[in-house]
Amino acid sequence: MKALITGAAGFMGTNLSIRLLKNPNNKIIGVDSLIRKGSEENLKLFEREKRFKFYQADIDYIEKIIKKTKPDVVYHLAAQVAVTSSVENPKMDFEINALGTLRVVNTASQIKAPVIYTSTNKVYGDNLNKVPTIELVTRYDFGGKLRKKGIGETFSIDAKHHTPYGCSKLTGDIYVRDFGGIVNRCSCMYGVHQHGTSDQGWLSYFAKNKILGKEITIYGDGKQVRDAVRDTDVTRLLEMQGKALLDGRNELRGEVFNVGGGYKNTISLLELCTLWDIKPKFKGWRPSDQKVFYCDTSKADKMLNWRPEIDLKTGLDELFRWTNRNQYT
């Protein structure tokens, strides 16, 4: 298989890659601006190996090196990450992730290669907001239903309050489907090679600041819980999925996949700030930001036999771990 992964030196391409080129007969085209802090680091564990093919460009070059290496598969990876950034500027937040998204698909469409993506739970606004919850100690929780059991890919994205960067990755979702390749909403994804800030990858933000000593700020009241998943356990689906798809397995085209490590993974801030033993400061809310998240993972278990399987007491032992070798400042 030869696959196309934009956003390769960033936390998941690094680690989708390394997934990858543990098969003999893979080769990787990496793609990615290392504009991301942590990136440029993330690249040099590739210096030496012959399968893997760098090119350094943001997404404007997308077309061109899509058509230039012809892939088999494509790993749309690479997004302007932060809610916040997409605040302060929506319109760049546009052009990278819904118009760079279009323009992915549209080119490896024209050679026939399918895309496979990763979205964001951000795609359901703030009906997640609207569902009853119920508040306890040191966390919220769904009420009703979906205690337990989480939110599932029909769950409505027609809502109020996505945030921009919402609403671009929602269009790149429906773009994606629309074109025949596969959709990830994921949820809190966390693991080795992740660099972490405060607007993104925050389990890694915690680690990195817990070790060098620096002030945590909390938003909200920190009783916000998501359900967290380790990169392994991603990459080993999206590896599924590229697989699936040049095998043949058309069903899978234009599906969604809610992707995350459900009820029996889910943790709060303060639940986090209590495990080590983090003192945080507390600001106003975020805009739209959601109180509950986790997923249904059931969808994915049907139709691929996949299911998390690192806990995460296992997982957040080892991230704390590498972070503590490997702190970028």
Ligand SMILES: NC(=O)c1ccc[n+]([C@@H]2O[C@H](COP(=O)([O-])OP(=O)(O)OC[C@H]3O[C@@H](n4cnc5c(N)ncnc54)[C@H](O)[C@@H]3O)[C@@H](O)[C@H]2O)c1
Contents of the next structure:
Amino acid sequence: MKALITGAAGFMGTNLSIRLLKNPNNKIIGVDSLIRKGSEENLKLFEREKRFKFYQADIDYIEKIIKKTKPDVVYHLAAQVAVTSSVENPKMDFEINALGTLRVVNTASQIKAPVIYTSTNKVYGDNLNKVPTIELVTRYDFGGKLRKKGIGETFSIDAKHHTPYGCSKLTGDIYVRDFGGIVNRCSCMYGVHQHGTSDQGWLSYFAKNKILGKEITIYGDGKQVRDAVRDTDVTRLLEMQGKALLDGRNELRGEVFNVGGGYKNTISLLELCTLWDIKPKFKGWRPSDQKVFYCDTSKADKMLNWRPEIDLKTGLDELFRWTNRNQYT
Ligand SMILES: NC(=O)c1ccc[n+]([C@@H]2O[C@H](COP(=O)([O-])OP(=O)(O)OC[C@H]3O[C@@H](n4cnc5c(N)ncnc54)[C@H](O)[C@@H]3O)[C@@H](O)[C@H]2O)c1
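What would the structure be for the form predicted in complex with the ligand, given that what you showed me was the form predicted alone?
Starting with the chain above, the whole complex follows.
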């Protein structure tokens, strides 16, 4: 297949490119503005790869690139990824995430290339904080029926507070489905070639700061819980979805999947600090932060026979080792 990947030099774009290039029949058209610190380093991995053609371009130019290169499938991963930047500059966030996604799906539909999109659990907004929670010693957890089960795709997206990032990603999410693509609402993804910052990629950021002996700040009380999923598990799913669409599995068009590590791969910030012997500082809660998020991935299991396979402890050890060897960010 000829796959166009937006955000190809980012964390997930790099890992997806690596995976797809393992098949000698695949070609990648990578598009990335390289705005993310660390993306240029990732891009060096493909310097000698003839089947990886790269365009350094902003998402504003995606229409021309799609029309020129005519991919079979488009993986739309490029995004303004930080909630904090979206609060500071919601217009910029909208132009990249919402308008950028409309440009992608509108043009891809003209050449009949399906789009596979990485959305986010932030589309569920503040509604998550209405789910009854219980407070345990080191973490919050869902109470009631969702305990150990997590959030499914039918959970309401009609929330009062999404944050601008949640709004722009949700806009993209709706457009992709409307144009017959596949939406993956991802929770915390982590792994190699990830360059975490204080705003995004917290597991990678904590690892980096621990290794460099830098201060780590937790916003809130640290009992927030997330489910985490390894890059390799997610890229396996994305590859599967691309193949399935090209094989004519049209029942997948317009579908949405919650993608995360699920209950068994949850961790709170405090628990990570204990695991890596981190002594954090604390500040006030960030706007619309979710106390608990973990997803129910049973729909992806049912429709695609996909489930996360890498357990969190093994994955975190690998992340820590990779970050230790790659301290250039
Ligand atoms: N990492 C996570 O935990 C997570 C969780 C939920 C959803 N997501 C979504 O997954 C996708 C990939 O995330 P990631 O962690 O790989 O992020 P990343 O920042 O590592 O990769 C995104 C890439 O997009 C590029 N980019 C940003 N703005 C651009 C623009 N205007 N034009 C062209 N390229 C641009 C960046 O340079 C970067 O290389 C994003 O859509 C993100 O919203 C990520």
